[in-house]
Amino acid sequence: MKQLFLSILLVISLIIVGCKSQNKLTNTTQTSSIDQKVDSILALMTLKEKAGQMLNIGLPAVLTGDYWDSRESTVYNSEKFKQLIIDYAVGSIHNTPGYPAEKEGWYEILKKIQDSAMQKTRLGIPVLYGIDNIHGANYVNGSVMFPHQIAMAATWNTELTKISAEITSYESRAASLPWNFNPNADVALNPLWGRIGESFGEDPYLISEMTLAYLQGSQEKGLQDSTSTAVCLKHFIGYGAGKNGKDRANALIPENSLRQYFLPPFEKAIQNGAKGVMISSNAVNGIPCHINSYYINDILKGELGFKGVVISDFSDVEFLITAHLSAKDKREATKMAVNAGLDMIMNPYDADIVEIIVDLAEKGEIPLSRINDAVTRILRLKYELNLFKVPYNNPKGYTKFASQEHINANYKAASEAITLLKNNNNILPLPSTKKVLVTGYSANSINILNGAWSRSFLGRDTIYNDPSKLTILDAVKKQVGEANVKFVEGTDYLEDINSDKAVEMAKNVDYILVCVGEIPASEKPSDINELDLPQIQQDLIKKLSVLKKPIILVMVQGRPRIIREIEPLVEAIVMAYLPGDEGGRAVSDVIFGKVNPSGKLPYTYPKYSGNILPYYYKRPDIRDINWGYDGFYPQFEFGFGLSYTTFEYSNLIISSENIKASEELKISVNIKNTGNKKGKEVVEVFLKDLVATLSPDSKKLVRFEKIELNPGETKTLNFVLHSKDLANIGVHNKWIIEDGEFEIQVGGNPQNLLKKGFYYQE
């Protein structure tokens, strides 16, 4: 009966809206079908119903017990459920029931919520469910868990990132989860920031391309497709630039830097149809991002033309009071945030925000036009996701969930991410007939391979691990046979466990594999005060080095940890990042030669904690103590990574040594595999502005392509640059190109690039 009532109301409303619209429409504009539906519902809504749509609560808010209780089953609190889902008709829900439900469990959760929202509320509007499925559908038990974003960036393979997003979307929708709080488009400038592992690194262009690939994999089939999810870009803006490297720390970002480095990844994704944006938890230049109208209203919704939903992060409107000290109470904080452009407030615990918004609107402190704009965006996304017709999905229809096809894609991503940083005398790959000691904190842990956001928020709960997945130790044993492998843990993250035993056991092996790593953590729990690899893990390597046996260092970590003192003591270094649940197999296959490594660093790996610079530093940044310009001290440079074969670059050609505005610059270069193994190479194209009014960067990445070559094979790659590629933000905070000399740099090793100069004239 309720659905019939709604249908009648919709018809009446469409007639009314249609009549009113005739006065507004011109012969060149047409209102879309979805917009008509949105307008029709909006016309029927009370102010309270509109405010309800602007609330995003946490699922535990409608379950029994305290919000943070551990729940082994989903038991609804009938009173809270009725109040929030039915009486307040909340627009959106996030979070998990305290355990990683399987897809069938999620189906039951969503079915209960959506049936109640659509059958027991006046207008029957479905709920928009959002989740942090950031490296695979990590909150759906049994799904594949991909490498974290920093590892995907290390593949320099946009197709792999696109595929990972397609699979993540598929397995999320198998659990009826349509809105993904991902990808992370932050520019990560300080590796002290733990969430660098969830980012695509330090370079705006690489981040832009990877973010776009993830967006395409998630959305390009169309949001009404039952295997697509809407993305929610995060975090707008400057989250990865905290001045002290801590999570949610204040950032200082001049306008020119904001536009040069931080906006481009968001801009590109928005231009290509991103449907959600999450606001950054921190403050920029002392202004909390959640109340920065210039950033949200003027830039995001104005300049960038964003038409999707702008959502707060967890409790961040409340944190305007308790953390930022920018508002005296929740009423003032809500007023500031909504007027600054926030459409949806993640107020996880209760619905008091709804009454506050109603009161503010009734008193004219929030314009009704602002409320209508927010609700329009929310309803539009629900229609685009087809939630009014298909509010949840039967998991039985998703036969590829956790399939071998998906597992293979996951393994391929982990394999291509692994970056070989050192290989003295080509000690790798190791022979599979020798005896190996495997030791170290990350040697025998699935949780460290997966990192945070893995079935649980921190990813430390071992009870949810898939027993079929291999740790590094498991994979090495499978590779060379248990008889050839000895194991001792050696150390915990910060404590010595049995390092002396490791030294004793190492006396009877041929090679030593030391696996170091970080404790799984995200957000505030990932804060650290020192970038050095924990001393106890370094000491293990120092003790083992006395034996003069070859040591292979494997690093399982999202961010680079300083290894300056131990780097000379090891023969090879393998960076695994946070490779996901196929990471153990991938690491072993690289070490023993089944996989030829092809990853390249997506960030600059520092040698000293006091010399943290991105590769696009300004020249004064590297002025050394002798007034020279050699003060850039990376352990390994951005874009660096070795292979088991060798590549030779030659015949770099550019189409002209003089170009003018609007002209293209065509580039070609030959790459030859000069070794004896098939291998993949990332061809990196950098541009250097030699002289500019605003001090130019050392260089900037403008193109890249990953190719595969057989031994002796040569390929010619062609790239085209446009005038926008030459532009930089000038002194008036606008994109400009100044007449003058530029340089093209091409190669796969940042220390050995081919170079060609040209002159640009307006």
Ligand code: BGC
Second form
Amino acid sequence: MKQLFLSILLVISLIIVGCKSQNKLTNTTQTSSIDQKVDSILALMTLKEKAGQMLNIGLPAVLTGDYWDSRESTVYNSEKFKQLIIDYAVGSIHNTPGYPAEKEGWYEILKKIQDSAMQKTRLGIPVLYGIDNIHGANYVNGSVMFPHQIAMAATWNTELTKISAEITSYESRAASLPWNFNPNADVALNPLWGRIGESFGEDPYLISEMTLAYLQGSQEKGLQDSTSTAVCLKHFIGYGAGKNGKDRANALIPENSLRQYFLPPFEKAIQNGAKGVMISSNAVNGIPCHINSYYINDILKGELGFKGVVISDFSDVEFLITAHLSAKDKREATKMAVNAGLDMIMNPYDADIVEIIVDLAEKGEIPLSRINDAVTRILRLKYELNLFKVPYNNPKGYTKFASQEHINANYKAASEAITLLKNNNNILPLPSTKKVLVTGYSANSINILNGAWSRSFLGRDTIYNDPSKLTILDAVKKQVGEANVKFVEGTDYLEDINSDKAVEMAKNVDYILVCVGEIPASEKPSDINELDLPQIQQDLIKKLSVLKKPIILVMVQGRPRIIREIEPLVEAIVMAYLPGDEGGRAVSDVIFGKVNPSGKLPYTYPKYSGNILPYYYKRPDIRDINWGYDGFYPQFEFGFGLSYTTFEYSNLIISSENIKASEELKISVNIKNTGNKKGKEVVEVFLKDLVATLSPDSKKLVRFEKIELNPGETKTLNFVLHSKDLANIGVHNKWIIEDGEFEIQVGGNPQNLLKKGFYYQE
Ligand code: BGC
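Structure of the form predicted together with the named molecule, given the form predicted alone:
Entire complex below, previous chain first.
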């Protein structure tokens, strides 16, 4: 009945609007018709209904038991359900029921919520369900779990990232989940930060390209397509630069750095149609992002022209009171946040915020125009996602869910991510005929390969693991035969288990594979005080090294944990990051040569805790104790990664040695596979501004491309730089290009960069 009432009103208002525009273009675009529909609903809404739309609760708030209980099934608390879904007509919900439902289970959940919202509330507006499906549809049981973002960045393959997002979207929509709290566009500047694994690393350009690829994979088919999801870029802004590396820690980001490094990934994705942005929980320069009107209203919605939904992070209005001490109570916090530009408040536990918003608006402390703007954005997204017509999706229609095709794409992503960091005397690939000891914390765990956000928030429950997925140990056994493999844990994450036994067993093998790693964690549980790889895991390697047998170190971790002391003790190092469900297979296939590694580090791997810099440092940062400029000592450089073949770069040509504004610079270079194996190479193009008023960075990545070459094959690659690539933020915090000399550096890493200088003149 209510639906009918709404539909009649909509038709009437469409006719009126239609009449008004008769003399104009009659060919109304889809967007303008959505805008008309949104305006029509908005005109019907009470203040309370508008405030309800601005609320995002957590699903457990309408279930029985405590919010944080883990559950085995969804049992609704009918009173709370009625209160939140029907009486308050909540606009949005996030989170899981406390267990990873199957796609059919999610369908039941969404059906119940949407049917209630659409049939039992006055206006029948569907709910917008958001979820953190951040590496595959990880909260849908049975879905494909991809490598985490840091590993996707290490592939340097935007096409693979796009495909991973397409599959994530498909498998999310199979579970009726249309809005994804991903991708993470944070610039990860502090290696202590526990969420580096969820980011695309330290480089603004690589992050921008990967974020764009993810966005395209999610949204490119159009949001009305039942396999698309709307993205929610996060976290705006500076989350990855917490000054002490702790979760949600204060970051100090001067305006020029904000614009040079932190905004570009968001800007590119917004220009290309990103539909959501989540505000970061931290404060920048002491101002909590959630109340920073300059960041949200002026920069995000103003300068970047963002038209989508700005949502808070989890309980962040509350956090303004309890953590930031910036507001005395929820009323004050809500007022500050909504006036700063927040459209939707993730207030997981209840609807108190609705009454607060109503009161603030009634008293004129939040302008009605601000409320209308927020609700317009929310309703627009619901229309764009076609939720009014298709509020949930029939899971039966998604026959490719967890299909072999999706699993293959996942395996490909994992195998292209794995980065070979050391390979003394080409010890890898190993022969499949020798005896191997497999040991270490991450050797026999699917959970460590998948990290956090894997079926459960911390990803530590083993009950949800797919028994068909192989740990590193399983995959090695498959490769060389059970009889050739010995296994002992050696250590736990922080404790010795049986390292002596590992040493004993190692006496009878040819190679020792030590798999170290980090405990699955995110947010607060991922905080650490020491970047070194836990001592006990290093000690295992030290003990084993006494035997003088070749040790292969495999690292399963998001962060670059310091390994300075053990690096010389091992013959090879394989960085697996958090490679997902197919990671065990992929690691083994790299070690035994079925896959020629082609990953490259998406961050600088530090060697010393007192020498932490991204590769785009400034010269005084690296002044050394001899007064020279050699004080940058990473363990491994950004962009570094070995292959089983070799590449040679030659014939770097640039189109001109003098360019002016609006002119392009064409670059070409030859790359030859000089080894005897087919291999993939990442061609990296850096630009160095030799002199600039605002002290120039050592260099910046401006282009890259991943190619595959057969032995002996040569390819010529062409790149075009535009003058805006030469721009940097100047002393007045604006993008400028200063006249003078620049240098193009092209190559792979470890190959030397070829260099060519040129002049720019306005
Ligand atoms: C995290 C976000 C996440 C949100 C919803 C927060 O605690 O910081 O990344 O999207 O929870 O689950």
